[in-house]
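Given as structure tokens, the chain that follows is alone and in the form predicted alone.
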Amino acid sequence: MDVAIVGIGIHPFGRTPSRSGLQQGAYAARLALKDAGVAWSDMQFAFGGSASAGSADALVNELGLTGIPFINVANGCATGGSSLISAYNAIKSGEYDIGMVAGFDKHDRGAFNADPEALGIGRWYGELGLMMTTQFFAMKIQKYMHDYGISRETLAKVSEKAFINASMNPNAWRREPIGVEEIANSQMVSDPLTKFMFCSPSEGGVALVLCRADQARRYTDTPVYLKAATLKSRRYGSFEVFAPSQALQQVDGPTVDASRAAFEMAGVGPGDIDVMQLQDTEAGAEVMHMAENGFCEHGEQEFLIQSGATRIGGRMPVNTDGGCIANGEPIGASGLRQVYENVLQLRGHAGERQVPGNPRLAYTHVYGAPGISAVTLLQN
């Protein structure tokens, strides 16, 4: 049973003091229902997630008490991707015909404050300051830059592109373009990453309506089909965020495994993808994920990014809506934001940031602690 996305909705990302995270999720859900031309009472199931704004299933208080089975999903930054895969499998199994995925969050200002013991790590790990993801990401990209010849200017260009793309996205948080020099010379957070190279915890909501592919045109003239949806956790020997030690023998991380599985499921390759959204918790992550998802060899990013290949008009547009860097990261909604953007692109409805040439295949990738990756491939 193939699966289609027939409705999408989003609440603008950033800071919205007048609405709770739950209300932002309900706002997105109502837009998704309207987009598909259906009512909440038509939904046969729902999956959703929120890390800091309450239980996602509390959306029924806003949308209606219909007795719907609504399952909460929690999987770090991969929560949105995990929710989507859960819904995909529910329909693909033949159990349901139509349902919703929703994610929202409303995080406090400042860095995420994870609990090491909740991740199976001793309290000592946090007491030494190792729970600070900014430090981990910085150390990882430092090594990567050394091994593969990636320059600091290339990191700045990743962020510059994010803010340019976001300036054309009415739902983005940071919509003012920022130049390479200002990005590179801004306050250093964790060398080599400056403050404009990081995403920040934020707010927002996204919802999608999914159905059986053979029923999709009942709801929309522009269905988008899920050709693949995969999720992988880390294997022994991959070095991931919140890992208290590093194995002597290194193996590929979960992103590589999830990407390979998705391409195999869809029967296509990286060269077939027209637009891609890659997890960019910070600028270095986008660089590394370009290779880990199979879109280039390690080290080729220096030329690709410097030449403009990853911009909207380039041959491999990445993070066309501004990504996490410009939108921030509300954990429950972030992975679904990527899918929302790709549906817009495949429908040809992305406005000023529309990828030229009528894109047909789109790719999303999200990575979460302590080593989880989810990938989807979409086709119009």
Contents of the next structure:
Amino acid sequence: MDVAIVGIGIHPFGRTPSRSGLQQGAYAARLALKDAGVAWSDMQFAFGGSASAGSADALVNELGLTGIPFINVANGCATGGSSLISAYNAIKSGEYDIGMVAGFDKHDRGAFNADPEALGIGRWYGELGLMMTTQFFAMKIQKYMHDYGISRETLAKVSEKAFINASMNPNAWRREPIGVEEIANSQMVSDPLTKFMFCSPSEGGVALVLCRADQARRYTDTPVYLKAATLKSRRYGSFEVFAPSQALQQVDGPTVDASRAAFEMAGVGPGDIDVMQLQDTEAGAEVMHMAENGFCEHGEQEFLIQSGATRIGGRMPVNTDGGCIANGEPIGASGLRQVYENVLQLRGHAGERQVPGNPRLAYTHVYGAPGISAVTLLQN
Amino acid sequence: MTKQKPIAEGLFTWPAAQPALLGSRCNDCGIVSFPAAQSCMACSGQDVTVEELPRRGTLWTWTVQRFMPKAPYHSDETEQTFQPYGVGYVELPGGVRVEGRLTENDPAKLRIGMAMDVVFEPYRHEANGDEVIGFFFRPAA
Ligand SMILES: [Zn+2]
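Could the form predicted together with the partner chain be given as well, to go with the form predicted alone?
Then the entire complex follows, led off by the chain already shown.
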């Protein structure tokens, strides 16, 4: 049984003091139901996640107590991707015809504050100041720049593109274009990454209505089909966040594994993808994830980004809605935002930021601590 | 008089004339982990032996932490006295790459591939005045 996305809803990302995270999730859920022309009581199941804004299943208090089986999902930055895979499998198995995936969050300002003991690491690791995702990303791109000749200007160009794309996205948080110079010269956070190269914790909500592909036309004229949804965790030897030590022999990370599995499942290759949303926790992550997902060779990003290939209108548009850099990262909602954007692009409803040439195949990728990656492939 | 204690038991030998980081080597597949673990992350084996790790290695990658982290960060510093600190992975020959703080925080003085020595130095004080010892990597002289 194939699976289709027939309804999408989003609550604008950024800061909304007047609404709780849960209310932002309910807002997105109502829009998704309306988009599919269905009622909450039509939903046979739901998967949802929120890291800092309470239990996702509390959404039933906002949307109605219908007896729905609502399962909470918690998988760090890959929470949205994990919810989606769970829903995909629930429908694919034949158990359910239609259901919802929802994610929302509301985080405090400032860097995420991780607890080492919750991840099976000693308290000393946090006490010494090593429990920082920002350090991991900085050290990974530092090594990558050394090995593959990526320049600091290219990192700044990634952020410049994010803000340009976000300026055309009414639901994005940071919608003011910022120049390459200003990005490169903004406050250094963790060398070589500056303030404007990082995403920040934020708020927002996204919901999707999914159904059996053979029933999709009942709900919409523009169904989008999930051709693949994969999730992988790290293997021994991959370089991951929150690792007090790592192996001398490196193996491919979970992104490479999840990407390969997704292409295999869908029976297509990286060259077939028309638009892609790649985890850009910071500018370096977008650079590295381009290659890890198979879209270019290591080091090729320098030319691709400098020549504008990853802009809307380029030959491989990346993070067309501004990505995490311009939307911030409400953990529970972030991965689903990528899917929302791809559905808009495949429907041809992305407005000013529409990728030209009627895109047919779209790709999402999330990466999260402590080394998990989820990929989806969507087709119209 | 001031007493000294390690930031965590079992992380390195302390007190010792020549302290060293402690890792565990898997007797089935030979893989080394730091800190020492009761099972092997590579093969799930549980036959492991704790051993001292080499004291000199090379810098594999690095960054500088520019702002003071929130708790569980625990030093003697305040927002006013905080000094940026280097962080890196140091490749120890025949063993593993270990992540740690660097004694150097000037990017101009850090480069991938340089030799680094592990050192054990006072990191903070407990309320009763005891010194807490941490491990750091210092550019080799
Ligand atoms: Zn082993």
